[in-house]
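Only one chain is shown below, in structure tokens, and it's the form predicted on its own.
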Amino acid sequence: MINSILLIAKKEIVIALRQNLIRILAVVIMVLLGVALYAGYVAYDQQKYSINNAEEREREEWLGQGDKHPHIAAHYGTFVFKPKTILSLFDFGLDTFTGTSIYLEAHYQHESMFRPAQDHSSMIRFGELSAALVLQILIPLLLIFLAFPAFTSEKENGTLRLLISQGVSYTTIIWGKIVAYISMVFVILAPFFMITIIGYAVLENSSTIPDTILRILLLLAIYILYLFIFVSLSVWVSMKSSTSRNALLTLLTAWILFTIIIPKTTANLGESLYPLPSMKIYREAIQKDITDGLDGKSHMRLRGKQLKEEYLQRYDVDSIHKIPLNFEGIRMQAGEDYGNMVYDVHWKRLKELFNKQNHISSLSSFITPYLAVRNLSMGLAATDLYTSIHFQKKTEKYRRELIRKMNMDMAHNSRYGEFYEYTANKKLWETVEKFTYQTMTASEILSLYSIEIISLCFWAGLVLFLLNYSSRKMKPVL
């Protein structure tokens, strides 16, 4: 049986190579992959260089800000930058939209700034040309043009009857054609994969992603499975179609639905069902809860009065001047702590909306495998929404630690009523360590995309079932 499968695969490859359309498509795909990979490298190299320089400059400015009051230093603040990951040159993901830096200062939780999408036209919403985009959308189109006549041409030429009469089973013919198409695609993609692996070995010198090799292997496995699904589906449609024209129209319709219509409809559905508040409304709600209290009854003046009474009782004194701490620093940190609590409540609500929108996309991957691969690819490349949220979480933790150090230095080393009279110096600034970021591990990312993994397995199982069932139910060719 294996020899028969290989003979059929060889014949199919020879026939495909005789078709100029396939050659042209293969050249176009290779050129697009090369251009996408080069563009990804240029963007990666430029942004990495800019971010590294900006990080060094911001660190120098923080350490060299001179002697000043700690709370002024807390407002002086600093910028932190999201590092570019080596895999972002393969899949740009949401990096264009999520911003590259965040400004950290007292009292405020700023959103990401300097989004590259702001410098593009509205056409950026349709996506950028990346290697991942070529593999997810254009390679399946090439497979459709390769595989749509898999069975219909055999029927139209009468060769299917000849094969069956010689004792070749439908199962052998199916797998012979699948092996042929997969082999041709791998030959086309082999230079791309080799360049990617060599590029990784040369460029990777960062600890931002702790398990890059594992991620590359997982991406390779996911895309192989994805392309196998498209090949098998194309062969099955050709088997069930009466003519090559019908098979091609069916497959092109499916491709348009899978890669364009369903993903866009899913995104619009998520936005309609779970709309996000505007930034203005979001910030106003946070400020209102900070001022009036989360319960609407504990105004900030009341909280300040209660804090004062608490410290007077704790140290058994009748005046805050007698407290062995600068109460103003304690009050500022208490305000920070309450503001952080309010922010966490609102941020949690916002994340729930993001998660609900993403859940619709995840469930829709059972309708189109493209969504499953797109989400998994962004996740493993560390360019997805979950990674962006993880980065913001780490930067917010860093901001809170920075502000706490400034306020506590003020509380322990100055007297109540002093402000400009007390100054801190570089020794305090150096206690704030340089910000570093490491993404989630591959296993943590995959746990967030369990639905996509299940849906890919579902699609693989579905096409195998369809091929097996149809091969057994095919009637003898007369």
Given for the second form:
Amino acid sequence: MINSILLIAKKEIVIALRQNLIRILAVVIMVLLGVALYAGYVAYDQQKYSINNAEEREREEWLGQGDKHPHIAAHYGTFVFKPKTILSLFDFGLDTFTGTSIYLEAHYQHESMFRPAQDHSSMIRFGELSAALVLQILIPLLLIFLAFPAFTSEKENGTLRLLISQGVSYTTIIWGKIVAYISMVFVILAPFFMITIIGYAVLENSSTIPDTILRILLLLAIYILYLFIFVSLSVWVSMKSSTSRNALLTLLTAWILFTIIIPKTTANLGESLYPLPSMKIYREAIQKDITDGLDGKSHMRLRGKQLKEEYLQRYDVDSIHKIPLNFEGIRMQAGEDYGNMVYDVHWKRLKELFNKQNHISSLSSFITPYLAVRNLSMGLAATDLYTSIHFQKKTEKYRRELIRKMNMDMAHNSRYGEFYEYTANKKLWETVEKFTYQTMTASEILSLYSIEIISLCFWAGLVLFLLNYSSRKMKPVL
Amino acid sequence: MLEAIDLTKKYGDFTALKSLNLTIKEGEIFCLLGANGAGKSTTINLFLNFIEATKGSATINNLDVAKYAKETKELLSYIPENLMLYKNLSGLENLSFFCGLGGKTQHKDELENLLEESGLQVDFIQKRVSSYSKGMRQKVGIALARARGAKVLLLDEPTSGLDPKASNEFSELLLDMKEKGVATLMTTHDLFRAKDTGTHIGIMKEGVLLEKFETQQVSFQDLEKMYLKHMHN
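Switch from the form predicted on its own, shown above, to the form predicted in complex with the partner chain and output its structure.
Okay, now the whole complex, with that chain kicking things off.
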């Protein structure tokens, strides 16, 4: 049987390579893939260079900002950067929408932290040509053009009877064709995989090598499974169609539904069911809660008064001047803590909305395998929403620690009413460690995409069932 | 070699083939004559196991084709009225492919010789089948039967539409295969070809084998009279 499968596969490849349409499509896709990878590399290289430079400059500026009051330093702030991973040159994901830098300063969660309220609704819109996009959308189109006549042409040309009369089973014919189409796509993709692997070996940070290897292998497995689903589906449709024209029309309709209409519809559905607040409303709500208190009854003046009383009681003094700390620093930190708490409440609500929208997208992968592979691909390339949120969480933690250090220094080392008279120096700035960001591990990412993994397995199982069932039911064309 | 025992095929109330009893031994060419719808192609399709018999059995080398589909297909070669090959492959590539499927991988030179012996012009061997005439494709079919070492040939109106020269060449090839002990079941409308090539002739009408006899027993004129008599009744 294996010998027959290989023979059929070889025959299919020879016939396909003798067709101009297939040759032209293959060349176009190779060029697009090459251009996409090159564009990805250029963007990766430029951004990595810019980020490295900016990171060093930012650190130097932070350390070299001179002597000043810690609160002024807290407002002076600093930029932190999300490092580009090598796989982001393959799949740009949401990086274009989320950006890779965040400005950190006192009192304010940087705009990027709020940007989701404004921009995340459009995060699922894609337009840039990336290698991932070519693999997710264009290669399936090539596969459709390869596989749509798999059975119909055999029926139309009368070769199916001859094939069956040789004692070949439908199962053998099906697998011969699947092996052929997958092999052809693999030959087209092989040089690009090689380039990516070499690029990774040259460009990637050695500390992340094991995780990156795992990510590459997982991406490879996911894309092979995805393309297998498309090939099998195309062969099945060809089996069930009466003419090649019908098979092509059915498959092109399925392609448009899978890659354009369903993803757009589900994204719109998610937005309609779980609308995100506008940035203005989101900011105003946070500001209102900071001013009036989360319960609406604890105005910031009241909270300030309570804090003052608490400290007077704690140190058993009658004047704020008599406590051994600069109460202004304590008050600022308390204000910061309250602001953080309010922000966390609102951010949690916003994140729940994102998660609900994402859940719809994840569940929709049972309607189209494209969504499963798109989400998994972004996740493994560390350019997805979860990584973006993870990065924002880490930067926010870093910001809070930075501001806390500034406020506490002010509280412990200056006196109440003293502001411009007190200055901190480089020693304090050095206590704020350089921001480093490590993306989630591949296994952590995968755990967030269990629905997509299950859906890909479901699709693979479904096409295998359909092929198996139909091959048993198929009768020779008489 | 080939045997039909009470072989019957019904499609609902319609009986396409009724209780066919037939034996074709090694080196025999049995020609089934009959008008369209007589049940000739149904008989071929039953031996190919393309359709299931309603009653009775079709055997090749004493093996029931329904139970031993793979084994019986290894013994036979099938040439339909219009043998369709892969147009984008050459005759040689087609031959090599179909031989390989039957597990009879042969060297390129041997296959070229077979094609040549089967009457295909040498300069067409490497050309794509899209440039072949029907007769040339039928010759590839014969080469395939030879390459596979087929013991049984099932031919469904193989000379239909061929010019007299090509038809004659095809008959020569069949006679050559007959000499090698191949048992052949051929359906045809061509009385002359049946008389000229066949060892046995059967006349079918409405799914029933009305008569069967050795070719030598009748002259061409008698055969024609007999055939027309059955067709008019």
